[in-house]
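Shown next as structure tokens: one chain only, the form predicted alone.
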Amino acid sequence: MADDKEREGTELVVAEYHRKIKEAFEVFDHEANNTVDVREIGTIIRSLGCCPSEGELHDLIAEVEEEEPTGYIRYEKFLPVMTEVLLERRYRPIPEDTLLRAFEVLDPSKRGFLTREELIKYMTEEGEPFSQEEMEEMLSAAVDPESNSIHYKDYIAMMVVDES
């Protein structure tokens, strides 16, 4: 009896995931032919609450691409792979407290903010550097225009994915 209830619950979860995946996929299916441009897959996956690294994203694309890549991904190939990703809760976002600690490491004087210049330096010269486009996108969202600085607690609150 418990197995039936559990199976029924799993089926409801899977049905809900299928609905969300189809909804996200259809936004980018401009031809209404159950395909999307491969360049949109990252956006679709992120819209479903997943945050894969670039390497993980490339692996996922390789898994759903045709044997002879066409530049398009078919819904029939994407659906089972994305359902499995969601069921396994892969590519979860980084928790808020971890993001806060990372910013605090960059702010040893504990001011609660980084200047625009500091952030650019850290993001383009340390670790895996941001591209110019990524940097501009981040700055447009993160920098307070009045102080020309990043109040990182506010920025983190804006970035965090709501799990509900």
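Throughout, rigid core stands for the largest set of C-alpha atoms superposing within 1.5 Å between the two forms. Numbering follows the first chain given and starts at 1. The model shown is predicted, which means the values in this text are computed figures rather than measured ones. What changes on going to the form predicted together with its partner chain:
Look at the two-part rigid motion between the two forms: residue 43 goes along with residue 11.
Rigid-body analysis between the two forms: the smaller part rotates 21° against the larger, C-alpha superposition.
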Second form
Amino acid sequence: MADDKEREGTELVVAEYHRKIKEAFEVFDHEANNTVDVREIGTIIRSLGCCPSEGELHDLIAEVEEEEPTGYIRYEKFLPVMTEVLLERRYRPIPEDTLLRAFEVLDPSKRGFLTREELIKYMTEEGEPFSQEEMEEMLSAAVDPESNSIHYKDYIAMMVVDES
Amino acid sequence: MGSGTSTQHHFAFQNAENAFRAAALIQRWYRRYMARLEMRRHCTWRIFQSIEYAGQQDQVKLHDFFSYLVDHFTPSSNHERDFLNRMFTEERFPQDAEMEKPSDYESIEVPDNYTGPHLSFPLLPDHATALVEAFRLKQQLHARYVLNLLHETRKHLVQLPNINRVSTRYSEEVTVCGDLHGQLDDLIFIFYKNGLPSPERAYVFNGDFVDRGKDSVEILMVLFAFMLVYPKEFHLNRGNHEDYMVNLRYGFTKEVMHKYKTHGKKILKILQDVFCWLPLATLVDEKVLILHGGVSDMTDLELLAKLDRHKIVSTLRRKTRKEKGKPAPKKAGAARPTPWFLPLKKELQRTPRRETSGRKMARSLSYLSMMLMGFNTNGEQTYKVNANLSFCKMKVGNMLVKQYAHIHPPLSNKKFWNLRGSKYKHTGSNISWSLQVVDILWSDPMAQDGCKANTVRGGGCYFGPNVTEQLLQKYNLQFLIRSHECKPEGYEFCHSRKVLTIFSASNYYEVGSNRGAYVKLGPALSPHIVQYQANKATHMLTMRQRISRVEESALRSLREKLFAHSSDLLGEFKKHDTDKTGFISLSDWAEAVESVLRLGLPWRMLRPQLVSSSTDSMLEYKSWLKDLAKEQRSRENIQSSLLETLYRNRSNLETIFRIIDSDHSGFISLDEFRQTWKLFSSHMNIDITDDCICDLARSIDFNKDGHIDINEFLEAFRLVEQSCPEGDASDCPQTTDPEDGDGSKPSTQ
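The block above covers the form predicted alone; next, return the form predicted together with its partner chain.
Full assembly next; the chain just shown is listed first.
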């Protein structure tokens, strides 16, 4: 009995996930032939609530790509993989306080800010480096023009509000 | 010593690793944030596009309504019979010769206190440049000069072939610009950045100069002026908006009448003719074909070059040459053309000419119906059943098709109706040439091979890469440049770079929505694209802010649309709420909304911005609808269901108004409004009682003089948008409540 109910519950959840995935996929299915450019897969996955690293993303793409990569991902291959990801709650988003602590690691003297140069150095030399475009875009929103620094606590707060 | 250093190293290593991991975390978070922004940007674009195309379909429905009206409405009273009869009253149309009379403008005096630009003919380059400068300073050109310029323009255009030819041997550069849609700032920017037209700098403007933006008149004046000054180097192609019927809806007619209150009508009249004389395409070095929309698998450049483009007054209602050997059926003793399909027993009495608005209405509707029935401005019958009906079929669907088949037996032939089914075929040479023009003005490229009817626009086709390839090979061309579609970057290549879309109206949907672009053809005709965005404010904003702004605008339009369908939505929600709890799941919400609005939008993704309720799983739909209404700030004394209907059909109403008000006086009588609205709503299956319409009409007539002034008409909507005590959209006494009946709408025939 309980198993049945549980199964039914899961089925409903899966059905809803399928609809969400389909919607997100269709936004980038420009040719209306159930394929999207592989370069858009990251956007699709992230907009479905996941927060994979670049490395994790590449692994996922490898799972959904064709045997002989065509540059396109087919919906039939994407759907089951993405459903699993959602069901397993993989690549959860980063909580605000974890993000704050990350900034604080880069600011060991606890000034409460990073200089423009410091941010550029860390973002383009460490971790999974930003492209120049990504760096410029982040700077445009994050840097306080008067002090030429990033007050990361405020920055995080602003971005989080923007999301909701 | 040793252990000290190794600990130091250890810490150093730890710190480096921590920094690495911290950076990776921040980057991971940031990339997700940007991806979500990107998704929002795409969704916003989809919202704008789907609303725009839905509007276009509306326009098509409106014109089919008039056609339906003419053919099928059975008057239920003498009053209505008179109304209909008046539509068939004879109308004399000005002959072409009359159009050329310069007396139109010579008698107009330019007052001494006029501070705008002066024109004298023949125009010199300085005049054209001065015109640009004057418009930049927000001056307005006097009606006399406008008319004079239009007359000269017409004279020039008449000599031009359907397909202009440009050679880079004479002009070193050729710059091609796309849709401008009344956005003068963009045109000025292009001239500023790229340079003014000159014998060394050729320009091709690829249609859609007017509508939507606020300076269509000024754009036309500048373009025509340069065309007269540099006839060999400055070229214009006709777009689907260079069409008086489209202008009625999309703002150009309104702009002209607003800026030129005395002479606006004259200006519109001659413009109608000027538009018909615009060339259809431009060919550069016999290699690059430039036209507004696209092509189809039947596109025949030789045919296009030969046809009489002037006969195509409007591509919304195509008229073709009179079919040989089939004279129009004539009533005995009648010297005027008779609508061919009317059963002879219907009396066409000549109604006494009254100097009333009734006569105006009659004149305008008869003019319109003459157009619909295929009479050109000379009063000759050029109507062709096939073309018109295939057009209807494409748009309105089977309902009208069956009705037409009933009155015209050959149409019950199945083969006939496959004119535009899954395959895109033309039959018969008579229809061919008008469809040729529709194809090049309305078609859009698609990614898949093939050629299918463009159901979204209601005209032209979707053409695939194979169609492009076929055409390019057939005529030995290098590539195609077209416009017609707004692109986020202002341009887009497709079909393996064989088709270039170029769109020059930046911020088309909203400030920050898209860039504009133009293309320069260099040596060997290689394309060089230049992009811009004519609004300094947006440069200051971050991408995030830009997207938010545009998104807000899109969501506002969407919420308005949702509100306009409140009753239908309520009905759908109730269907999902089988246990009558007042709640439905968000998944059901998405389904219900799509089934009512049919915009094909990603509702689940948009949900967070449209539904503000906190619970993630269930929605109390009645209060959601209430909130929507509160936002729209409904007016108390107009019934909310009526208000919804008004909102939904606002554009249609305005267009109807302008069609009725043929002499552009700005007035229609209450009765005319009532009659037309009643007919329209019955056709559209909108359930509104007679009393309601009377109330509506009376409530719109603010000064109670028995006439509705267009300002009153539009004011009704403005007041509705102002802050007023809240109304309640969810309690709609007039709506067909699924609880009360079987859920079906009563249809009025």
